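Only one chain is included here, represented as structure tokens and corresponding to the form predicted on its own.
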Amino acid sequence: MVVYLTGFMGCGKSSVGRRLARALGYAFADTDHLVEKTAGKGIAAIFAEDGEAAFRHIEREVLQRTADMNRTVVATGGGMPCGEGNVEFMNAHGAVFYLKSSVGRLMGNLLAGDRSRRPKIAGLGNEELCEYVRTTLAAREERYAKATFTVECDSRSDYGIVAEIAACVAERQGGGAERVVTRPMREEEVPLLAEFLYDAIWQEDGAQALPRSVIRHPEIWAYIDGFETAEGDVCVVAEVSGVIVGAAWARRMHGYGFVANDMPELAVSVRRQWRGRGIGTRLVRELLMTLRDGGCKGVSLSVDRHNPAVEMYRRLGFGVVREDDSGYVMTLML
């Protein structure tokens, strides 16, 4: 398979993509350095010495070639997307994943980087930037909308991303319930708490998305913040084919779902295209015999009275301790 990550420049595709494709085990190509190899010069020098209108040539060419390569993420240029049938060629040939960014994301690593190698922006100021970025996307986001897969990335990690699009990559290529391994997280692994704390969080379908940034609400960033360092944090996660597509952890904290010091508060969570696979069950169980095994007592936990998890707690053994107008505080003795 063939992996496409297409977006305005400063999105982060390069640096996304390297860490992708290490992630699935994937060869990594940058559209720009193709096209750098295959005219002799850099891309800087194309545009002052030949126009864009070679550029853009070269470019076409270079894509026609990505649909030979195997098992490879491919980064694209910004306006890759705007050539006609660009698009439709990527879809046609591999997967296609929008990284999409505010323009304060995408001023932010503009302005941190090198302009020099942009032609488009080489010579711009600040505000001319600004306003180039803004008007420049406006104008490109109906064709990158096109893409497969759009990917919301702002305030979020590169670590984040990877792990959203590597479980879309998983999904796509045909990996089941049946090949979910479970097992302890890794410390490397930990910072990927705030992917899944995220998704924890109960929302219907159809209503506006939360912003990410509402998990460092305080009473929410405590379910991760500095995950184990302290005594008695547990995390088990499900992985298919290399990659991390739910977790369940515990630690003892006063969060929605406190009943008392011993006993700690459990979390749940699978990304939404892995859901309804019972992966979220398996990793429970898991969870709750490494609890036993550690000695624990009994383990709580807060839910959405409207969130279908309710039933699988339920057939867990779980009980109602608590409720008010939003949900359950639920307990289970081990």
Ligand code: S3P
Second form
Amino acid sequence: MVVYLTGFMGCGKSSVGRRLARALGYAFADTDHLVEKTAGKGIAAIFAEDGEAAFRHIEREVLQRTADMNRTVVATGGGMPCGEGNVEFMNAHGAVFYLKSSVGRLMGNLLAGDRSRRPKIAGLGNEELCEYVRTTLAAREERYAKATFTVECDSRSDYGIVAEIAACVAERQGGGAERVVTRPMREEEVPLLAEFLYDAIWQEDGAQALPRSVIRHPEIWAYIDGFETAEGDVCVVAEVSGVIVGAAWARRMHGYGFVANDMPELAVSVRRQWRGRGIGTRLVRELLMTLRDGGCKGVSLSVDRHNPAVEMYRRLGFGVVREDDSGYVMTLML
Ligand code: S3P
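Now that you have shown the form predicted on its own, what about the form predicted in complex with ligand S3P?
Following is the full complex, with the preceding chain placed first.
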């Protein structure tokens, strides 16, 4: 499969693309580099000597060649989706992910980067740049939105963005038939907990999605702040074909589900497209076993009353010990 990454200049297509390729075991290609190789000169020189139309012509040619690249992540130039038929071509030949970013995030990245190699913005002062990003993004949004998948990038690490796309690709490749493995979380995977923390917040289907920054609320962030894979913090993950699709963790804390100092609070989260396959139940079972082996006498959790996970917890033996407007606090003695 070819995985195309699209989005405005500075949204992180190249850095996410390289990491994603590594995560999937794919090759990596960048259409800007392919254009430069084809033309035998840099992008700035193509724009200056031959004009933007010549650049767009080569860009389109290069795109057509990418369709034959198997198992490759292709980062595309920011203007690629604006060329007639280009998004449609990408959607037809691979999986297209639009890395959606706010003007603020793009500005932060563009100001930190080297503007001289991007002819569209090379000569602009900071205020002009902001105006350019605002108006051009608004004008292009409709084209970007034609990608099959949109990935919200604000308030997220590259790691999290890569995890979401990798899970989607695994699913598309028929990951449903693949083996789900549960195992302890490794230290280098801890940054993923921010992703799972967001997914663990119950949101009604069809309701306006909460901004990702909600996890930075101190009472929520406390669930993963300084998380260790030892010393009382315990986390198990579910992995499919090298991609982590779920996590269940426990830590001693005074969170929404606090009951007693010696009873850690439990949280579990499975990527949306992997729900409904018993992965959450497996994760919680494995976590409970690990906690019991470590001498823990019981766990507690807080759950929204509308969250279908309430039933899973009941099946696993959890009982309600407290109830308020939004939900239940449940416990299980081990
Ligand atoms: C462009 C974006 C650039 C490059 C060219 C034009 C654009 O790619 O293709 O300078 O029109 O937005 P990046 O998004 O990789 O900077």
